[in-house]
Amino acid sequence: MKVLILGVNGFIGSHLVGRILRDTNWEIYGMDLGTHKITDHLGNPRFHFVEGDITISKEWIEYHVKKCDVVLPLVAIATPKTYVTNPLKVFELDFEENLRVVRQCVKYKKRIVFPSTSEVYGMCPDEAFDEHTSPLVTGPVPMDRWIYSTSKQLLDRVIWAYGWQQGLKFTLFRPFNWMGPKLDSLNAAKEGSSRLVTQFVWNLIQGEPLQLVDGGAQRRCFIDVEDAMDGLMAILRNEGGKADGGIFNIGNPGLDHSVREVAEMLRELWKDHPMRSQLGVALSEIVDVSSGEFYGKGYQDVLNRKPSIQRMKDTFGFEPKVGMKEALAKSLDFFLQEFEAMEQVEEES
């Protein structure tokens, strides 16, 4: 099988690459702007990589999108505080830019897997968030937050319509919190600008308050990466077809933690890290922040997103293993050494 990957070098592109390369013969044909998270497999002769632009680069995606046999558009923004900054950078890429790789698999009859989000369930009232029974429940216009779930959103249901109406072959899969080595560069936290997991492990390496907003009581379903990749890998072999038409969420419902308890955990790991003794910075403290002076105005939060995974259980036998420590652990020796690379930089600058 030929897979092309838009978004290679990503949190979900570079992992999927090395189980693919680890645990198949399949062909990758990747794209990106960089090679910091690939850079172990660009040696691998089953590893094709462009450096590349998807709103540039669009003749070379053609060319691939009717070479290979299923495309995974992973481009797009997923940081909360540019969905609040830069709406309009969002739509373009999350929406429009993957709107054309998706017609493009509609012309050429190619499988696309496609990354949806949790966000699409919004403020969802469900214990847990069933793909076909859930409502999406969003926000007002005015609360730019809700751009990236409702560019995702409406792309499903392009997606979903190309699927009944001319035939398209595909998939989405609903990723719920995701963390692992990889996660965001700590040059993204450094700017205040990167997901939960990493912005924590940045704040506790400088001495850095935790800062919480409106308190850190929203809940999340974390899962280790390693598992997540389980799950995928299990929609791109898509054994007897059982993936076609399916939208599939992929996350842990046992590992439900408030931002809070996040915060705690990974203080508490920190806490007696020797790394910590040999950077000699003070424990950093948990402090509260509102919305409005961490993201600005235009955000809004759920307090509850929990996923349904019964049909990932049904469909391919799915069991996510990896506990909340175990996984927080990972990441954050994986950020210390990314640290210590980025020090030695510096000093041989």
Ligand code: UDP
The other form holds:
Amino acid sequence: MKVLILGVNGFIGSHLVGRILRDTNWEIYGMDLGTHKITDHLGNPRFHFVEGDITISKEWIEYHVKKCDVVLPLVAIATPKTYVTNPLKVFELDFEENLRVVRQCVKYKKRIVFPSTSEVYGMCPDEAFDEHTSPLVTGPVPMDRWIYSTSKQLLDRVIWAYGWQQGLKFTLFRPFNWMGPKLDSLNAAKEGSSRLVTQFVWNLIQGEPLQLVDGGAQRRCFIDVEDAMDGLMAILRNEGGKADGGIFNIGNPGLDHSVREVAEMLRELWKDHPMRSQLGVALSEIVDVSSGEFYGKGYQDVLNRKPSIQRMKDTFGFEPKVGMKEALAKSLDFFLQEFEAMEQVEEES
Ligand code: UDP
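Previous: the form predicted on its own; requested now: the form predicted in complex with the ligand:
The complete assembly is shown below, putting the previous chain first.
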């Protein structure tokens, strides 16, 4: 199988490349702006990488959609901070640029595996979100946070309609707070624009307070990226065509924690960590901050977000295994290595 991955140097793309090269004999064609998350794989003869911007390299993309069997358009902005600071950029990249790729898949009759998002459920009141029955609930237009959710939702609907009206072969998958190495760069965390786990790790390394937005009672279900990859690989393998036309939540309802609990668990891991004494960093406080202060205007939060993974279980026997402490410890250690490398570069320059 020939797999086209746009945004191959991202969190999902980089892990997926590792899995595909390790577990299959497939060929990967990939494009991204940079290579820092995939350097280990660049020498592999089954990985054909081109550095480029999907908004510019349109002919390369069309040629490769034609050439490949399955297309994963993973290029998107997926950090809440950017939804409120630059909503138009989110729409242009996440929606407009991806719509073009979707249409090419229709034109050339290629299978598309599209990253939808747990954000589409928004403030859904259901206890566990179901792909076929849960309502998708977003806030009013002045709340810019919902631009990401609604951009993705409309693409989901467009792909779905291309499926039954024009025979597009597709699968939509919805990540629920995947975490692990390479989630965001520490530089993003430095600017305060990364996702929760990376942000807290950065704060801990700096000895800065961990900030709980609006009290930190809001809950998320986290999943280790290796567990999530088991799910995504099953979808890509598509044995018996079981993934065709499907929408699948990929998450771990067993790791349901409040933001405050995540802060406390990470702080606990860091408290006795050998690197803390090595760096001589004081243990961070946990403090409250308003969403207005933290994100600026246009932010509205999701208070509960739990996936039903029944469909993944029934279809693929999906069963996440990694526990919360282990997943957090892996992320912490990865970011510490990245931090050490960052420090070294700064010392040398
Ligand atoms: N959050 C927080 N402190 C931080 C970063 C994030 O309290 O330093 C909160 C954020 O408001 C949200 C949750 O943590 O309620 C998860 O945020 P993330 O950026 O991971 O994205 P989301 O799950 O909302 O898509």
